[in-house]
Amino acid sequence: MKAEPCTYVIFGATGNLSRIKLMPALYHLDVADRLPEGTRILAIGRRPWDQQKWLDEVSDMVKAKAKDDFDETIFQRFSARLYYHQGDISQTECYTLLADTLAKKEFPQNIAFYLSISPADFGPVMSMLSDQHLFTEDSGWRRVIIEKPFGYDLDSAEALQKRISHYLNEEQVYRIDHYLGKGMVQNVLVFRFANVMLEPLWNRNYIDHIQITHSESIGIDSRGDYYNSAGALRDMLQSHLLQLLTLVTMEPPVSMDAESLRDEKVKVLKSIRPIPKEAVHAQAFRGQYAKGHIDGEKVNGYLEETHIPPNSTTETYASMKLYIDNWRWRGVPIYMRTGKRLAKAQSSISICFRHPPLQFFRDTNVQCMNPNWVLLGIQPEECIRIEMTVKEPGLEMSTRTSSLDASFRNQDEKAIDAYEDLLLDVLKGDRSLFLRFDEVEYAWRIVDPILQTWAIERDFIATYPAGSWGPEDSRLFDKDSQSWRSSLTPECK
């Protein structure tokens, strides 16, 4: 697909997401010569800034991210694309002036609206854009990018979708999950479907269980108000981790086009066995971090954080067990966990194969006889490792675990931020890495029974010390031989 010149209209352009991600990503696309000639970036904000003040602010944003790679010459080219539109997004006047600005000849009529704003503002902003006929595709395409959360539960997600679909058709909506833009996440698809030696083993006959972990060593920072109403299950499991699950377990799509890819992901979500409310405690667990130590420094517990009520039972750790009731995966448990203030920051997918029969080695010194693992490191370490058992050198029959490493990136290759990929895909009209509404809907159906059960259980929540790997939740596991894997290096048990 070829990217066409467009006007990127960024609502909330002076906010944190724009500062840390969007503007640096657009700059790096210009560095890579991937922004089509004539592309313009129109920032909308309430602050009373003039054009020069906006250019100075963007320069600071880009320098903070690019550091030694900042190129003044390229930034001059990039700054020629930048415009600032002051306005209050709750006022009609903001949109009438915006319509007048976008009608000027220097702005391409292909327009992408990036709503980096509160989900509560999606509806009113779309309504006023629609009133100015800014979604009409008479002279070019119109696309709208929205950030998660896509609702608070199934009912609110459906209500939000109903409002969005009043103004836009599904092809115009780009629900962004930055996790899907990470290079290693995309590499999961290549790893699975471009290497024929693994595909025959990728099923219930050979795989014992799958683990998906997203751990963070940081706390909630200044997000207390948002986080206390969301919690770990909504913030990570319902969105990012369920998406990883679909990529690891889906059937090969007929092609890499957006609809084929998303069709297979939805089939996985539809096949996940519903969790009845009476089974929630057997299949889900929650916890909240207490005081502890991170990197040798004392840190507060969750209840001591800013804007957190003293009696809050919001979970900062959530884990759950799922089963996919289809031919390939029936009976294989999939364990997922996420948490704040855990021992280290790491996102990984760990696939454990069935244990080999030991009778062959019964009269030998073989003791370290681990099952084979496939380990996919997402961040910060991006890697693919296959663990195998090999004989140790020497006269005795002793074994050890060795790993085959397939590095995702060579040492001379730079990391690309997920937003660079995703912002470019919007220009190209490629929706492969964006969520279709039925993906959002079925993901909410999976977690809703857990959320509803936890919502009425406000008397107690388990705690874990900051800097640990979370609360004791071993009851999730189907077998005594199964436990959380927290390392991407060989373990001998």
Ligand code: BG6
Given for the second form:
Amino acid sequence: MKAEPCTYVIFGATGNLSRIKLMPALYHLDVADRLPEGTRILAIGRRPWDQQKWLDEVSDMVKAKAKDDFDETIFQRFSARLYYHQGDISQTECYTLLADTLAKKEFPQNIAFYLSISPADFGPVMSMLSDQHLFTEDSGWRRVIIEKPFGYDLDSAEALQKRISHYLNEEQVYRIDHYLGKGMVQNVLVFRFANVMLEPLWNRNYIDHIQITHSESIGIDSRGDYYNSAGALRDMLQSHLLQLLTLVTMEPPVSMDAESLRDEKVKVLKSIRPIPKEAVHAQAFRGQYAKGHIDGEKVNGYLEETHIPPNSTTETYASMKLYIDNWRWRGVPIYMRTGKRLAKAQSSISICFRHPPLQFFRDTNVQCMNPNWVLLGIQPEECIRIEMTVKEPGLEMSTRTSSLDASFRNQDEKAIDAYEDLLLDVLKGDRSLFLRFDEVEYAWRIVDPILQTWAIERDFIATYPAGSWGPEDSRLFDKDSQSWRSSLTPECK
Ligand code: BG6
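Okay, that's the form predicted alone, but what's the structure of the form predicted in complex with this ligand?
Up next: the whole complex, starting with the chain shown before.
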């Protein structure tokens, strides 16, 4: 697919996501010569800034990210693409002026609208864009990129979808889950489907259980308002972690095209055994960070953070156990956890194989052998590791764990931010790394019973000290031999 020149219209351009991710990603695409000739970026913001002020702002955003790689000459070229449109997105005037601006000849008529705004504004903004006929594809394509969260629960997601489909057809909608733009996440597919030796082992006959962890040492920064109404289950598990689960467990798709890939992901989500309300306490745990230490520094508890009500029971840690009731995975527990202010920042998928029989080693020093693990480090360490048991050198028959390593990037290979990949895919019209509505819908179906139970149990939430690994949730595990794995290097038991 070829990237075509387009006008990127960014709603919420002065906000956090735009500063930290979107503008730096667009600049890096320009550095890599991947922005087609003529591409323009029109920022929409409420602040009364002129063109020069906007250019200075973007220069700061890009420098903060690019650091030593900042190139003044390329930034000059990038600046020529940038425009600022001042307006209040709740007022019709903003859209009439926008339509006039976009009709000018310097703006390509393929237009991508990036909605980096509060979910409550998605509907009204689309309605006003539609009133100005800005979604009509007479002179070029029109695409809309929608940031998460897509809804607040199943009902609200369905309502939002209904509203969107009033203005747009599905081909125009790009629901973003930035995890799918991460190189290592895409590498999960390559690892599974380009290496024939794994496929025979990738099932319930050989795999004991799967763990997916996304831990963060940061707190909620200035996002108190959003986070307190979302919580960890909505913020990370319903979206990013369930997406990781689909990639690790889905059947091989017939091809990498968007529909084939998403068909297989949806099949996994549909096969997940629903959690009955009475099983919520056995299959899901939550917690909230109390004050503690991160990297030796004292940090506040969640209730002391800005914009958090003193009696909030919003979870900053969530873990759950799921079962996929299909032929490949029946009976294999999948454990997932995420949290803020945990001991270290790490995203990883750990696949634990069954124990081999020990019979062969009877009458030797080998008492116990660790099972094989496949470890997929998503970030910050990007790696694939297979842990094997090998003989320890020496006269005795004893063993130790050693790992086969395939790191994702060599030292001289640059890291690419997930948003670079995804912003480019929009220009190419490639939706394979964006979510189809049924993926979002089935993901909500999975977590909805937990959300509903937690919503009525608002009197108490377990806490954990900042800098720890979260609240006690070992009851989640099916067997004594299973427990959270927090390291990507061999753990001796
Ligand atoms: C976002 C969540 O979607 O993902 C944040 O809203 C979280 O709370 C972030 O910190 C994690 O993304 P990444 O790319 O830093 O792992």
